[in-house]
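Given as structure tokens, the chain that follows is alone and in the form predicted on its own.
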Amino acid sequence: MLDYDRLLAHKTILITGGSQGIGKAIAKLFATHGATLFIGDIATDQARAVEKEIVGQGGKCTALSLNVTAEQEWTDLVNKVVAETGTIDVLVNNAGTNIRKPLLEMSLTEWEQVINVNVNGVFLGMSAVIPRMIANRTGNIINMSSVAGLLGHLKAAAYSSSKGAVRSLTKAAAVQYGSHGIRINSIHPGMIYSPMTAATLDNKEQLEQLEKTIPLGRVGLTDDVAQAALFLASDASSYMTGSEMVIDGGQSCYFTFNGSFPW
């Protein structure tokens, strides 16, 4: 068994969109093994409320307000890290946001909405933490994609286009800075239960419309996507870099030979 408290305790970590879903409970199993932790999040208040319950558990987080949109606020946010712990050991570019709409029913502010927020949100962060790790020789950074890069989705054209840009985006900036020491990779999740899926998991018939096309039988938890993230941010995965992670439950296989997304 890998000693996941070993390979992170010693690491800074910085995770966006950390207060609620996929990016809590990213937050919550790294504070498992010991990482100090940055949440930035502009949901202030929810962050701050993760980080009083991971610090009640004895972990170390810091929650601090973050438009990922705002370049001076992702300046101010990593210098402010940086000042406090000397290093950003691991960035998670998670922090997202959809618009289920078909492409001729958006108009262009959604689209731009979505797009600023997914694929312009990690190239922010990105550009603010990669100097930093240039100078240190070494550094991690993990993107949340999606499926919907991957494949086609029926009802969220910008959704779908902004989460193949962040895995094109991995794969070049894996390619750019690699020789510095840096690893960049993505991950892919598929319909995973969090805030974001409820209304639609919560309805029982297109629950089980989805399950029979998943072929482990069962959506995924938001535990399923931090296990991978673990992985990804410790030394384990040290000879992985432009590579992208599919936790589905083999959902895009099944949809390779079978159409596009239902939901």
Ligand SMILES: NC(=O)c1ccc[n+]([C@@H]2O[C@H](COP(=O)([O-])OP(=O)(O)OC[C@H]3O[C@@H](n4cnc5c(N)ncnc54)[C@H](O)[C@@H]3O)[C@@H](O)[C@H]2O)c1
The other form holds:
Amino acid sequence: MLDYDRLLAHKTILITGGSQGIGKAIAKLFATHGATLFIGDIATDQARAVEKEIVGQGGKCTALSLNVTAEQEWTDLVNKVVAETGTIDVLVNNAGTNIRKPLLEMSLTEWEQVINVNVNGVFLGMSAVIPRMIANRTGNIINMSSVAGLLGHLKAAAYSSSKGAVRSLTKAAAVQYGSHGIRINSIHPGMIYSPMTAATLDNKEQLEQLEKTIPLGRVGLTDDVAQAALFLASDASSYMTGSEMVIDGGQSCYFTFNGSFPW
Ligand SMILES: NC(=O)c1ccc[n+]([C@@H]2O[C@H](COP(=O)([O-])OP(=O)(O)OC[C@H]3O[C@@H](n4cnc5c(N)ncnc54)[C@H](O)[C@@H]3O)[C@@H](O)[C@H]2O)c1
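Please could you give me the other form, the form predicted together with the named molecule, since above is the form predicted on its own?
Whole complex next, starting from this chain.
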């Protein structure tokens, strides 16, 4: 049995997009294992509500305003965290967005909006923390990609492209900074029930159709992803870098002709 309390208790962890959905689940799980958490989110009031909830349950959490696409905001936030705790041990680049449209229906502005948050946000986050991690000779970064970054996602050309870029960026940075003691991995969730996917998954017919294509027979929960992030954030995964962890109930393993299983 892994002792995550021992593995996480002394770590300072920054999670972007932690005010709801997967990021919030990660923050809540990490808090139960004693990590010192900082949530950076553009939805500042919502992030403060998460801070209140976690602190109310005895956890250590501070919510800070962050637009992941703004370089100066990253610099200010990292300086603030380091001034308070002396370090950043783990960065979880989780903030993300989606505009569900096929390529031909997407404007350049919409394309850039998705790429800006999902790719530039991850690039800026890594650029902001890696110099500190090099100085510390240790560090750990978890980038939230998607199975859409491994496969073509219907009606989501920009999203698929952005998550593919996150996957490659993760590997390139892992190769570059491994010798500095920095581990960088990506997580690839399948369909997870969160505010991002609620509109689709709250439709009973669509949900049933989708579940027929998932070997484990259900969509994922935010906590399914948080458990993977917990493993990657801890030293239990100390020999993993540049890897891609797929959390999709087996959906991406299955090639379907008719949108469902034969049984
Ligand atoms: N839900 C899924 O099925 C699923 C599947 C695969 C990957 N993902 C990825 O997981 C991550 C979290 O997804 P989720 O489902 O919780 O989404 P969500 O929409 O519920 O949450 C996204 C969070 O990111 C924040 N955010 C958005 N733009 C930001 C910006 N510019 N600066 C700072 N914060 C910003 C939002 O305020 C929010 O807190 C995303 O990167 C998403 O692409 C989700």
